[in-house]
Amino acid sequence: MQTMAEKGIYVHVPFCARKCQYCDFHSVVADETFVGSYFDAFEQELLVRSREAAADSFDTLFIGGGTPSILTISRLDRLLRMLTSSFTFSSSAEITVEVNPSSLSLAKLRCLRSWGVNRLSMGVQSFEPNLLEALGRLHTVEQVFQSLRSARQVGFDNISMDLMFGLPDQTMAQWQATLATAVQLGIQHLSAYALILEEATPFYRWAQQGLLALPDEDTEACMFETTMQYLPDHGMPQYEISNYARLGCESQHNMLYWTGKPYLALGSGAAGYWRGRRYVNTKDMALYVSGWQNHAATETLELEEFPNRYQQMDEYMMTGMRLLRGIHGPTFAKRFGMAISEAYPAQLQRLLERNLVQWTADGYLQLTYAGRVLGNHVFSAWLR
């Protein structure tokens, strides 16, 4: 893996085309009248994001939503223009932004390249038409496949993929044939995410109906160990309890995540870690505007927090486990002035007994294949 990441800045742009039928992510239907005054108050909120930040270097600019991809060329030529003038990157950093075949363009790829992004997350979810139409995708198998060949055409060649599995009337031989897909195209990086039900979407409100068809436990649990086995037989392995990635392609930004790094982020419901304050913008579009329209920097946000010693050790074993490598029992006690077996002895004991995790020779406390297995059991086993 890469030298890891130290900081790094999350945009969210908060729009798309449409609304998925499982999505619960933060994001409203765009129109083009609210869009320019949300990126008037946007712009605000840099400004005072950049002055907190304005001796720092960063090593990753993730943007993502929503769907930035939908935005036209000339908001998206602003949108870098601003991140790009008002923070200092390193000469290596990581820039990512979230794409849907759906709304990208050969024109749109060009401007990307243009401000310095250097890897896209493709946002794909199957390659059977059924499946996208039911999940609501706009995007078709032959958009995904034309979007690919643009984004190399100008000099992408760091391109991550999400897909689904655990989708209403998806078969094991449908994943297998999507992943066999994903690994032919020669993608960098993929994301495979089991299917969660959300009660804000529609697909909560019809799987409570009976009117979902969905893969029984056995079924989804065989999804998750043929991914876990087929992908790194291709080239592709496993680093984290959802991701895989050739090496080197690993994603920069999500590890600041995983392993507790200082991150800002921007835009409505842009949730960010800085000098030790957690805060989470508001999801209210409106007030987030007039906000920062109106200097009013306190009222657009949702949670404001300094999380205590325990409580970051918590979160930091429970992002922390989601890594293969684990968690480095020495640099853990540096860090929290404890060792894990002090700060945790009953819960590690448990899953130690369990075989669900494990400590390596050199120290690391990690999943086992069991572990990964049943990885929600060990990621919520240290939330006091």
Contents of the next structure:
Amino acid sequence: MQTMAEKGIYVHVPFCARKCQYCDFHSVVADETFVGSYFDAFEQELLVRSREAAADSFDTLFIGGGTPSILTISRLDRLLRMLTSSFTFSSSAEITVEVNPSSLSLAKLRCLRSWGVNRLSMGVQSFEPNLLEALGRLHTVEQVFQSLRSARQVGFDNISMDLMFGLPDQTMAQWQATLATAVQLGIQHLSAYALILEEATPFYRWAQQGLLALPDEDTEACMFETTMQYLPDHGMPQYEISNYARLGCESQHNMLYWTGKPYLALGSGAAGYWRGRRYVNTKDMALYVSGWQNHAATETLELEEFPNRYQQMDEYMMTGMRLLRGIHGPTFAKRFGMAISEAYPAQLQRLLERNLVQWTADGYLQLTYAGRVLGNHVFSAWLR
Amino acid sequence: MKQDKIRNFCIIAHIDHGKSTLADRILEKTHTLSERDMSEQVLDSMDLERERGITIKLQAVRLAYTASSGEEYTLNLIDTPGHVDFSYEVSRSLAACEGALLVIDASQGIEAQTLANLYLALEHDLEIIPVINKIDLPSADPQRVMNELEESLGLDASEAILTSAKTGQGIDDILEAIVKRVPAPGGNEENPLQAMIFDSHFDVYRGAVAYIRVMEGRLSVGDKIKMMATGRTFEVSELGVFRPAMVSVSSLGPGEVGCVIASMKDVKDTRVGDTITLSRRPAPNSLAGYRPAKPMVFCGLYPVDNEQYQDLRDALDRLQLNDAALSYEPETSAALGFGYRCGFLGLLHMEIIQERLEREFKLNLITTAPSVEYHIHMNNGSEVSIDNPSSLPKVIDIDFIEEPFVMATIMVPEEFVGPVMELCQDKRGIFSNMEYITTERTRLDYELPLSEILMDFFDRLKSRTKGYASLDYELMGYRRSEMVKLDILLNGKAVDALSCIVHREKAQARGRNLTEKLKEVIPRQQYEVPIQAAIGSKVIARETVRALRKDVLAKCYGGDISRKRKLLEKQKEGKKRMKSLGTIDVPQEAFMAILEVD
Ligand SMILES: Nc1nc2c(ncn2[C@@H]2O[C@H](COP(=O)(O)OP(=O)(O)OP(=O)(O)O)[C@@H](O)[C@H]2O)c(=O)[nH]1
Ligand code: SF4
Ligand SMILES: [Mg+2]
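The structure above corresponds to the form predicted on its own; please give the structure of the form predicted in complex with its partner chain next.
Following is the full complex, with the preceding chain placed first.
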């Protein structure tokens, strides 16, 4: 792995061209006028937060959403200019933008590239036309290939894709084929998520009404286990519970989340962890806009917490155990002044007994194979 | 206060016939509570009572009433629960009164607890005022109910008062009837003090608070009192009456109902049924007291977290002050660790106690499968009683087993007599008597094993009679039965807390149903978990809970760790009521599964 990133910035772009049927991420479909007033407010937030971080140098920037790639070229251009001029980034900083195949053009990609964006995270989800349609995605399979070609043409050589399994009517064979296609495409990074039925989505309602033929738990587990086998066998080791990458291509930004590192967050609904404070910007867009616009410059938060030492410890365990390499015992002890075994004697004992976690020879506490599948058991064990 | 202007009465009825609502109207009529403080069934003050819409605790209130004659009266009302599991509350209330309003729903008519409570009131020699309530309902049929009053209760129907606790109709008549028909309390102020403790509760600041009815003599603040059963003495620091909140008074005379606070810090200092007297001039004898409640159902109560054992003990001590029908003693289980064997009057009682312990004392508990008490006759001629299936002696040492039987009274419209008899037969019932009261009302008496009533008997009764049947029962004695112990094995290991004693003929079916049910309620674990039902060493049924395959993998929301944390905490919360038996997490429902299977 490369040298570890220490600080990052997350920017949330809460807009999509259309809502996918399963999605409860914070994003809305909005007209240009509203997007305009949103970004006016956003720039105020950016100014204020950049002052908080005037002396900091950042190693990652992640522009996620929503769908950042639906923004017009001029807006993307301005957004990236503002960001790169207001914050200091280290020379090797990882700069990622989330893109959807339906909203990409060569020109847009060139624009991203020109501001130093060096990583794309592509919302692909599936290579099966019928599944894409069922999910309510706007793109076609052909557009995925096209986007990839274009991205490479303008010089992107670090590309990630999001894929989903456990979809209605999805078969094991389809999932296998999807994985094979992804591998053949020669991408650097892959995130594989299970479909989760979130309340207040059409999928949830349909499932309640019995309209979705969802794979049963065992099939879904099989899909997960297949993924954990297939991708590492094909040059993409699993480094986190849902993430796989060619060596050296692990997402630096996501690593910040799992290792208790600080990150600033900008945009409605964005979650940050900065100078010991966890905060989530309001998801109420009108409130967000009125809060920041006209130089009012007041943050409206949905949540603000100052985790105490024990909460920090719990969160460090909860997130750190997601990494396959696990948590380095001595590093934990140094950070919190006590060993993992002192901080969580009973929990640790229990998980070890149940063979969900294990110690490695070089001092890492990590998930076992069973622990990976039953991850929530392990992640929640540390919460007091 | 003039003793001849005191009237003490309670309100008794079958469940839901409108006692507490009637009490509301009486409180309003007598201006006891301002409109602002009024709510529906205001005397049901416990959260649990409000949530379930039923009365659990007796509740006393003092009212001031100006009669039509212009004279001022002090009335003391006690609202009582109607559910059969809380009949101990009723009988203690009766002992503090001279009269009772017997409320009957005008559309339902006489039901099982109407009879049961009436008999209790007659045993205490109370003046009965029949009240036919809910006459506002379109389905009300007061004439029919009056017939039933005469036919089955032997009461004079012309004395019944027609009311609607909803509209307030007839409430004046009730108040007048109380003044005219209920006798004033007896007792002499000059006699040595005799005050009966009919209830109590524990107050963190004041210690035990005893609810009393003064029978003889007078009690004043500052008096040195003596508890006649324990001999302990205290100085009275405060006396109160209920309006319905406690209001301080300086003394209580004969016939009055109120409460005593006297720094009784030890919960053992006040005993419901004990007599309070003055230490400088003690009464020669104590009052009759109450028959102790006879627990019918037993189960183990265990803290999910073993460290809460001591807290559970304290909580039981304190709760018992407020629930005289609760009994308990320590027990241990190989599966669950240290806990208490508790006795209850019924399953609802058991459920309520568990909830009160959890809410009022912040405990997290597991209750084991309920059982009745069996008499085991040994080959060597000795006899032992057990209320925990796991303490059943070895089969080869047992001569025979006796199980408790109850006399069940079922009130049901004639058209459902057939299905009800079938059900009773199926539950090993023995027919005892049948009586046609009116065409709408037939009374069936059956001898039934108590253990069968505890199962899903009442639910089945209701479903077979479209909800028209009502049930009351009373322990009648023990009968010899062919009982066997059914063991449940998880992962090949017998779990003592899941054992039950069942009739031999039903063992096979019950074992099968129970394992099926357990398979439903035990969540998937990391390993496959075989569930077996066995009699002795013979396995009679088997199911398997398949292994949990996955519980992970939601997409993460751009670093929103707080959200992730909350989701995980929520999931974890769901597991709280699970007890780990070795490496298997077993939820509370598993221990109750026995109640839901045939
Ligand atoms: N229509 C009508 N409904 C009534 C009347 N009296 C009571 N109710 C309703 O009957 C239901 C039961 O009333 P409660 O006063 O709680 O009955 P209860 O006898 O105190 O019940 P328990 O204490 O649980 O035995 C409630 O929904 C009341 O609103 C009445 O006179 N007319
Ligand atoms: S594109 Fe992504 S954020 Fe937008 S609606 Fe679809 S799933 Fe949700
Ligand atoms: Mg009531």
